[in-house]
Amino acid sequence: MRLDFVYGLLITAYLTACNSYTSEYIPIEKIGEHPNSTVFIGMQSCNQCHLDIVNAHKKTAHWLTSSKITSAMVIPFLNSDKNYFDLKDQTRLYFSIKNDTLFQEAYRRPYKSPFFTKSIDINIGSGTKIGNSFLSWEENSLFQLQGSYYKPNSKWINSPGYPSFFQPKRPIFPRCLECHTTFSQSENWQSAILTNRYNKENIVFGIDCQRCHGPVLDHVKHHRKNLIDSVGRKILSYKNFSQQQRIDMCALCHSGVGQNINQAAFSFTPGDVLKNYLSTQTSNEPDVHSNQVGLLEMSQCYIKSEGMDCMTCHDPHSNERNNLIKFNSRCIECHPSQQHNSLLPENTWDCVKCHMPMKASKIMKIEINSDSVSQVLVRTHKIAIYKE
């Protein structure tokens, strides 16, 4: 009785040394296993100990990056008053569900029967600043379909990079799912030849807690079975990191698509040089939405500082998007006093709004009518006082 009593004071120490933790008892699952034998579960086993974190996370965009399209998530798409668009070719595709399938169709005049039909099978976007795009499956091939959904204008759209004619698909490569999910195997994983043929059964849609902090298998079983080690084992710290160790985790989707260097796409693992594996070289000032990691290191606030990376500012595990408030303390915190030679009253605390202002991207273009073609807006990560 007395050795329950004891053995039960323990587990509680445990639970209350996690930052939160749920009772019920969750089976590991494996949702998918790279080549080279790293098995990756489910981010549900997190929640025992981390289930704050877990919650909170499944709220970013880095999570909603990519899923499996269900019957659920279809409905918001086919709210907008119209679902359709035309092409200049007077192409029309049109989206429908039929069957808890979400479905894009090519209609020519007059509009009566489709002479292209393909579901809509993955998700890619978070949805929460400029929209989705969809994939299809044909067989063990990915496609890009030719239709986006524009979260601003609750429409659908031509997809970002399609020409303004019908065009039906566009393969999807693994240096796109390396960057929109946690894990893809390409057929030819270990080649250099480019494919988009998967093994569909082996894919890890999301970004989830095994991307940034490697294997989790193990972490979990150990502390499944020592209840009493508040201390994280068997798991990447970033605490033991450097600073270029931890930009380059970031880097590997935040600084440019890149090329693949004698490394296979998923090679890449927290705390290895990104340099080896992948080329972001550019010789134009990075584009501000996707290489923001390449902005940040022009910044002074980087060059000048020992330590600085982008979780500096930013929680990877919460949604802090719009947050200007949260952003602007951190700035604060390292420019308590900054004094300004001129300054607008309604912006007086807003460092964001001024030192890293809304630019227009070079390379991300949306055509949200057949007739005009608009480039995209996105906070330069450039930190740098702007005379405009």
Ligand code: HEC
Given for the second form:
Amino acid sequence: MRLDFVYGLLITAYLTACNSYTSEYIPIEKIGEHPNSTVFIGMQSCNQCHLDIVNAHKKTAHWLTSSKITSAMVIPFLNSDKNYFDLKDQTRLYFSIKNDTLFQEAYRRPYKSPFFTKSIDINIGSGTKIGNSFLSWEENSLFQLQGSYYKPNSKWINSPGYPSFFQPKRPIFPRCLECHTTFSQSENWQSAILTNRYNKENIVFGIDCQRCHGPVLDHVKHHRKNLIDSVGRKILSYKNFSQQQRIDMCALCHSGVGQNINQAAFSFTPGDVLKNYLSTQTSNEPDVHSNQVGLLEMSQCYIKSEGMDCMTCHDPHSNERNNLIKFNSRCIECHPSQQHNSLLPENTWDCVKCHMPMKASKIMKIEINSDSVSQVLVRTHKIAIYKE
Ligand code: HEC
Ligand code: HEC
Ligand code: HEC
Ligand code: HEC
Ligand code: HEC
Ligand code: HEC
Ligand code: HEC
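Next up, the form predicted in complex with ligand HEC. The previous block was the form predicted on its own.
Time for the whole complex; same chain goes first.
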């Protein structure tokens, strides 16, 4: 009787400790190592106790933003209306799959045999909004290829920033991977001199838990040994972070590419002061593309309220694209009875539509055909009154 009671108590404590408990016990798999000796482990080792967060995270643009190419992944790209596009200098870039490998080949009339062939090894971009860019290895050097895949039209296009004539490849520097992977190690990782040579075996694809939460190995080991401990141990906690520390973690990748990089890529860890690593705000008019921090900080909502940060509106673990009911309810929490001039032409429930309108990016442009360039529309984070 007494024993049953203790047993029952233990089970309750166990279930509270692991709020999404699963019996799946997965061995800890090392998938990378930071030169500061932080060990990266596979995200499946969180399943046992955080299954809901892991499952939700797998659907986010963060998780899907980079990966090694597999043949299953590329089949949808090759269903596009045509697997090539033409450049202004009469070069045709053609995409095909051979023995499970995807290739980009360049042809000139009469398109008999390619004069340039490259394997496509890595995908960058979740494809949730714009599409995918592709990288290729040449021994240990990493390059971006000229062809990208544009999701809205299911088309192969010239990669943003490439000239409209044939250019074989462009080196990929660490800052690109810093925003699109959890970790990668350049050969001269301590040096400020840029290189596109990497340790191929030490790249952690996708943005996973460890990018935002720091080292996790000791946390997992502790909780596996102490299943009834319901307080998160041996892990950084955002509850103890200041507003600036919470914003800096997102600002690492959401405040523009950065003008001055003071410390090598992948040296910033959660809790650090970002401005010691890079200077971000580069103009009075931050671009809507990848500079949500700069724009939010110009908004009266941010300036005049206490402790606003990205998590005021975003759940960092879920794909919430188009969940406008949720986003608008965030506005109403702080503006519960907003009075509008009665002459407003439409319903006023969609606050976001008028006060955070879509704006064209000045730096990110897409060349859909060789003679038409379209601007990419991004949701501005400068919350304000717009006249249009
Ligand atoms: C054996 C169980 C267990 C495993 C495995 C585990 N955790 Fe936890 N974790 C916990 C418990 C218990 C807490 C405290 C309750 C909570 O916040 O869910 C916690 C809390 C956390 C917190 C919040 C800390 C805070 O105070 O804000 C983070 C972040 C976290 N875990 C990340 C991870 C990551 C990432 C993994 C996988 C690499 C992982 N955990 C694996 C048990 C575990
Ligand atoms: C400062 C961080 C940063 C850097 C550096 C960066 N990106 Fe991005 N990238 C982003 C963010 C943030 C987005 C999401 C869209 C936005 O905010 O406009 C994005 C979007 C993308 C997308 C579109 C994904 C989609 O489907 O919506 C692709 C493709 C992409 N980046 C490729 C690259 C490549 C290739 C490089 C390097 C040559 C690079 N990016 C450099 C932050 C960055
Ligand atoms: C893009 C950054 C980011 C990624 C990736 C991320 N987290 Fe978080 N996580 C956060 C932030 C920020 C908070 C604090 C939320 C708050 O205080 O509002 C948080 C909070 C948590 C908490 C505390 C409880 C909660 O739900 O708020 C746990 C547990 C957690 N994360 C686990 C994980 C796990 C497991 C993964 C990987 C599957 C993961 N996180 C991936 C940013 C991230
Ligand atoms: C390591 C770089 C990095 C960090 C840190 C980061 N992000 Fe991102 N974020 C990205 C990139 C890259 C994309 C675009 C991914 C894509 O579509 O390929 C993105 C996309 C997003 C999106 C758009 C999601 C969608 O559905 O398209 C939101 C919202 C977002 N991030 C919020 C946050 C918040 C909030 C934080 C801080 C807790 C954060 N991010 C931290 C790199 C990062
Ligand atoms: C954390 C609370 C908070 C949230 C969330 C919030 N706001 Fe605000 N907002 C404020 C405060 C405080 C002000 C300044 C009011 C003042 O000056 O009296 C403000 C000002 C504004 C203004 C006037 C801006 C100007 O330049 O004059 C608009 C418009 C606005 N908010 C719309 C929104 C919308 C739309 C959302 C949701 C996307 C939102 N707010 C979310 C707190 C918030
Ligand atoms: C006041 C609410 C609010 C705050 C605070 C906020 N966002 Fe957003 N964010 C939104 C809304 C609304 C959208 C549009 C969502 C959609 O269309 O699905 C959005 C979209 C985004 C996108 C995708 C943009 C696009 O057009 O593809 C990114 C990236 C993003 N937010 C990052 C951030 C970051 C980083 C922060 C913190 C600096 C932040 N957000 C703070 C409301 C907010
Ligand atoms: C159809 C477009 C539209 C929609 C939808 C809309 N607003 Fe506005 N909002 C405006 C315009 C235009 C103004 C400036 C004129 C006025 O006050 O009527 C304004 C003004 C404001 C102000 C500043 C008032 C002041 O005193 O300075 C706030 C705060 C605000 N809106 C919040 C909201 C919130 C919260 C929602 C959603 C519940 C919302 N708005 C929906 C267009 C819109």
